[in-house]
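The chain that follows stands alone, in the form predicted on its own, written as structure tokens.
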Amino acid sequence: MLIAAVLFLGASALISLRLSPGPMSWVGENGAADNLVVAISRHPSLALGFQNACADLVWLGAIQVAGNRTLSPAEYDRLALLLDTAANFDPRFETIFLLGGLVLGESPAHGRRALALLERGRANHPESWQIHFYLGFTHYFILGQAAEGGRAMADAARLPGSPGYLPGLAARMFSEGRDPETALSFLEIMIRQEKDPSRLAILERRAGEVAVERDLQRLERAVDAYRAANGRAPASLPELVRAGILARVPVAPDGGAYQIDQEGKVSSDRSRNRLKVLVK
């Protein structure tokens, strides 16, 4: 036991060093070599009974990274490695898969990593309707795969303890994929049932992005109607209201403002990137 305790303290110190702010970072999948903690996680028996404690330490590092408002691509890579490492040590820790998949999914470039983590979660927690639920979320919102999202949601609906509204959500995802109104109603239901503050914050942020996309699509249709009637684009968005095409110019949910350029292209002054998975 003395040897095990020494090894554990050494691993703890190494993890603390690796997770502390500074230039040192975890070696990625394609790096020259994995660090010691990652290597041990791939053979968790080498942790000599301290697997859960190692998982907790690595998870604290993952929470540190995930708690940032914005993450760089390198930070998403680091987070993915931390989550995989924590899951190696303790695959029974369901929150790793739920929160991890959701945070990774905020980066379109890491959507596949989010999906892979959630698939690991499903393999280890086959009776968890929440993991199937977030698989549906990832397919639908991150990868733009409405049918796959509907299938995952239908799987969640068949599991014990799942909410009664899931079959209806699955049906809407099958039939109304890539529609912002469907996506927004889906998110509003998720927000009402989510109790974890970290996941709730991400869902609320995504709901705001979807609402912006919904408004931009409405404005684009209004501009097309104005152009068809007048042979030109409107000079301003209020002109759409004066022409009777819109009842009002929508208010952006993020506190920004919608605008139109000389060519008639509409945009938000705060959201530079459109949600491509919802653009038909």
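Residue numbers count along the first chain shown, from 1. If you superpose the two forms and keep the largest set of C-alpha atoms that fall within 1.5 Å, you have the rigid core. All values reported here derive from a predicted model rather than from experimental measurement. What changes on going to the form predicted together with the partner chain:
- If you fit the rigid core between these two forms, you'll see the Cα of Gly144 move by 2 angstroms or more.
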Contents of the next structure:
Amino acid sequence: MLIAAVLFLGASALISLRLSPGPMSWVGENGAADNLVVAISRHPSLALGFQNACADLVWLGAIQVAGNRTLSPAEYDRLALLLDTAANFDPRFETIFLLGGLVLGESPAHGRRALALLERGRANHPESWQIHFYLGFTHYFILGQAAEGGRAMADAARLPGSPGYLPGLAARMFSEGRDPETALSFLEIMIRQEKDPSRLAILERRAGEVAVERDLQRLERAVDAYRAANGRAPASLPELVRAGILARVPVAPDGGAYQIDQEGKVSSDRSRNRLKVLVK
Amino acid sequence: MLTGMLSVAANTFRETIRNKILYAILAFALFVIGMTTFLANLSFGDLARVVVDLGLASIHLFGVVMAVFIGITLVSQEIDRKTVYIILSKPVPRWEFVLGKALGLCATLGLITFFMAVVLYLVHAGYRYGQTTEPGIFVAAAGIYMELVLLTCLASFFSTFTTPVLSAIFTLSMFLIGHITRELLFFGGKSGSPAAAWLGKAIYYLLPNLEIFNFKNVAVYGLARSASLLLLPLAYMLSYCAAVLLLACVIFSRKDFK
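Next up, the form predicted together with the partner chain, please; the one we just looked at was the form predicted on its own.
Expanding to the full complex; the earlier chain stays at the top.
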């Protein structure tokens, strides 16, 4: 009897495997269920006292999306939806707003969504200097709004617990254009402040991308100077050093190498796409 | 005085605590509480909040299942087994019988809820080994327990005049409505019709408001560390339960067992 039961169980598992549609995608697979959860989140008492559990389950879904190394536009859309939904269930959950600002801000097309989420975070956590700081960063580097960025950074500086160097950073925001060096100094501060290893990994990845962009912009300026002096683009990057324009060819922080093509266009062999928000 | 009620309560406690279904539900609840640590590892930020959130949700969900499905059979089972004749032939007033049955189940639920809260507290403390523990878990569990007591009283009330199946449907409906009364008030006010607004208000104030027992969110953020939070909800629960049980006693006193 027992053996027969085990055999039937095995048979049902095989049938289930056969009928399974394959690995679940986090994008657009569960449309109807998603719509229901989103609708419930707009009236959280419909969660029947399980608002926090719902917030956590949606949050876990958001992390699965955010954890991908590269996100497609559809995945950014889904991430924004999940973070909004989780925040509807539990507006006290501060990490939702920080993650939203951080990851959605990576996509120039989703900068406004990142900002909207951070604004919600600020309304719910007016005492959190980190949310004001992230708001300033998003305004300044993602949306190019220096004045708003400086104001948010100045607000962050006035809050208890904020580091003493924030007023200086706010002043820099007001006075400088979008510059990778400034972005890097902000990211270094964020990295020093961050204790959570997962958010730290995102910040470090971001800092690496900004550093590559900084090097590429330096190389482009050097190529322009070389072209102006010699009437042609250099054949290789060491030529810029030999001509005395560069002290040395920078080493890419992600372990890749910088290269130059025949038309004088510089690029990194690791990062195919430029960080659009900082391209001038 | 009240010895009859206490005897019925003690007997109901013994009977329900030996219920095998109760242990099956409890075992499943403890399994889910244990599993929350694996889910927490998928998160980032404050990982331990997932343990508290999902653990308290388990206590709530399985507590409601126990309160409803044991509560609805409290009185009807005695009638089906004819044991009610033996009890009521003794000098036990009918109202003492009804109150004793509800009290016995509340004692069982109190013990089970406390046990689940202790397990969750230990799982949470183990997960955050070396860091501060969260006593708010017990405050949130006390809130859940008050909701279960109210549902038990409602289940007892329904079981005095209808079948177990209908009692279950009515009690679960009360659970659903009890958590969305604020929405009904809101939608009633938005409808523009004075009758709908009045109905929304009537529902809001007359039907049980179970959201006032919900301390899960404040517990997660360390804002539920004082038992004084429970005083007004306790007064509400006692008042509402008294009303429901009095109605149950009136209906049961007039019941004809022939």
